[in-house]
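Here's a solo chain for you in structure tokens, the form predicted on its own.
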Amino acid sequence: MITCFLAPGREKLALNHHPWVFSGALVRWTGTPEAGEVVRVCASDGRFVALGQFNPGSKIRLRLLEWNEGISVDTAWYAARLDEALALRRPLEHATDVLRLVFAEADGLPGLVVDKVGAWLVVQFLTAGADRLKQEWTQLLREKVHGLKGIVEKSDGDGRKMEGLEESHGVLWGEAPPARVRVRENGALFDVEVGAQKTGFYSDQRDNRFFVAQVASGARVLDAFCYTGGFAVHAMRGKASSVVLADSSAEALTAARHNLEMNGFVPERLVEGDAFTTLRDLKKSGERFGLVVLDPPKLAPTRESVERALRGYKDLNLQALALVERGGWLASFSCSGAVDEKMFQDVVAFAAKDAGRTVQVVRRFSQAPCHPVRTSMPESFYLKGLLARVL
């Protein structure tokens, strides 16, 4: 097996089971490892550190897998990690049939993301190591996930580009999914377009949608960044008086309206446009809501963009707070991993100060259990949110 040697003093994170080793931490390696090949990783003095997948063309040069020198990383090893991941999700299946089955490094499987959408799996191979095992993963998933009609690949995004990989789409096994796959979540129905944004549905917000619905009774609701209407549907099921859908995408608004109507509800209004402008226009027209939901896309894709993102989050929350009636609610989220919980709460606090509103935080939100956080990898925690009463 090819051996990679770390620079002196650069083994601490790896020994603490953080799975990423950046190119600057390596000084040399034996032979010519291929992209995605499993290699032996040692400290500068030759001490064994871990086994990991190597990619000579990525800034993240190694994705560490196994820290026990006596264990081989082979098909049986990958099958065991998959079994562990599936066991975590099994208790969630009574509430939903759309959830993440494998969450990459958080499940010890770098670069592999598997979402279950009804009877289909949507798989993303985001690293050279995961991509190298595409056939093996397809077979393992067929064997271990029952009741499937098909497995679909949707490997794209910036992460794959950073690994030197082209986008890859198509059916890996079984039937292609229909244009819309009907799924259930905590009693609500949704039609999911598998080929849409990400894998078509944000299962990381499952529990948060349920909790936000608990304060929606009697409220006029604004679901900003509504996408396919997850928060709106649950709010109406929670006895909201009405819901206004807002999104920059006409297709998303159409999907959100469809999902509302499928559950027996009709939106009060659809507003297409940039959310920053939409919130200001609603404020100028004197509109008020009992509940405003802010669930924007990632505003800070990198650490370098954090300051700009914080300004964006503050502006969104400032405008949203002006729309909340006294005694109403704001549910505000950030899915930017580079923005931590304290940063985000500070942003909301500064927005409240500038808006002249008193805000009481009554619940802090995180990602659903099918998106676990690996304690040795803080980067696997990315979704945070606040449910706040506004006075």
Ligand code: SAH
The other form holds:
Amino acid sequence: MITCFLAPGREKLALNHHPWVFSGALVRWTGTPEAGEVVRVCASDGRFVALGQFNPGSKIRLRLLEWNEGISVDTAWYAARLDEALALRRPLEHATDVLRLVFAEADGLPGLVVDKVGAWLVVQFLTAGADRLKQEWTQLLREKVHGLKGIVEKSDGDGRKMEGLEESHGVLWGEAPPARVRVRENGALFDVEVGAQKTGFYSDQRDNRFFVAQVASGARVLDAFCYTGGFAVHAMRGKASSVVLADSSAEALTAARHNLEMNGFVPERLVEGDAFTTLRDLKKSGERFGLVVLDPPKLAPTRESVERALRGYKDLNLQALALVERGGWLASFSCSGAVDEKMFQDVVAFAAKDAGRTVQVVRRFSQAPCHPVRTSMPESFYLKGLLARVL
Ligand code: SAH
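What would you give as the form predicted together with the named molecule, now that the form predicted on its own is on the page?
Following is the full complex, with the preceding chain placed first.
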């Protein structure tokens, strides 16, 4: 096996089981590994540190897998990690059949993301190491996940680009999915477009939708950034009086309306457009809501963009607060990993001050358990949110 050596003092993070080693930390190699090959990583004094997958096209040159010397990373090793990932999700099966089965580094499997959507698996191979094992993963998933009709690949997005890998789509095994796959989540039904370029369904918000629905009773609800209506459907099931859907995507609004109707509800109104404008327009026309849900896309994709993103979050929360009637609720989220919980709460606090409103946080939100946070990799914690009463 090829060995590579870390620069002096650069082993600390790796020894704490953080799975990423950047190109600048590596100084010497005993050979030239192929893309995705597993190599031995040693400290500058020759001490064993870990085994990791080599990613030549990425700044993250190695993704570490195993820290115990003497254990080899082979098919049985990958199968054991998959078993652990599946065991974590098993208790969720009674509540839903749309969930993430493997969450890459957070499950000890760098670059591998597996979403279950009804009887289909949607798999992303986001690193050279994961990509190299496409056949093995298809076989293992077929063996270990029961009741499947097909496995499709949807390897795209920025992650793969940063790894220097082309997009790759297609059926890896079994039947191609129908245009829409019907799934259930805590008693609600959703039709998910598995073939869609975008993520078909945000299962990371499952528990948060459940809690938000608890305060929806009797409320006129605004679901801003509604996508396919996850919050809207659960709010109506929670006996909201009506729901206004807002999103910049016409297709998302159509899907959200469809999902509401499938559950026996009709939206009060659909508003297509930029939320920054929509919220202002609603305020101008004097509209008020008992509950506003704000679930914007990732406004801070990098650490460098945090300042700008915080201004965006502040503005959205300020506008949203102006729409909440006294005693009503705001459920506000950020899925930017680079924005931490403290920053996010501060943003809401500043927005409350500027809006002249008193805000009481009653619950803090995170990502659903099918998106675990690995403590040795803080980057795996990205979704945060607050449920707040507004006076
Ligand atoms: N709340 C949703 C997920 C939201 S995903 C759920 O529970 O499923 C983010 C959504 O924001 C996407 O549907 C996207 O179309 C929309 N979006 C992105 N930028 C926007 C903008 N500037 N104004 C309004 N919607 C936007």
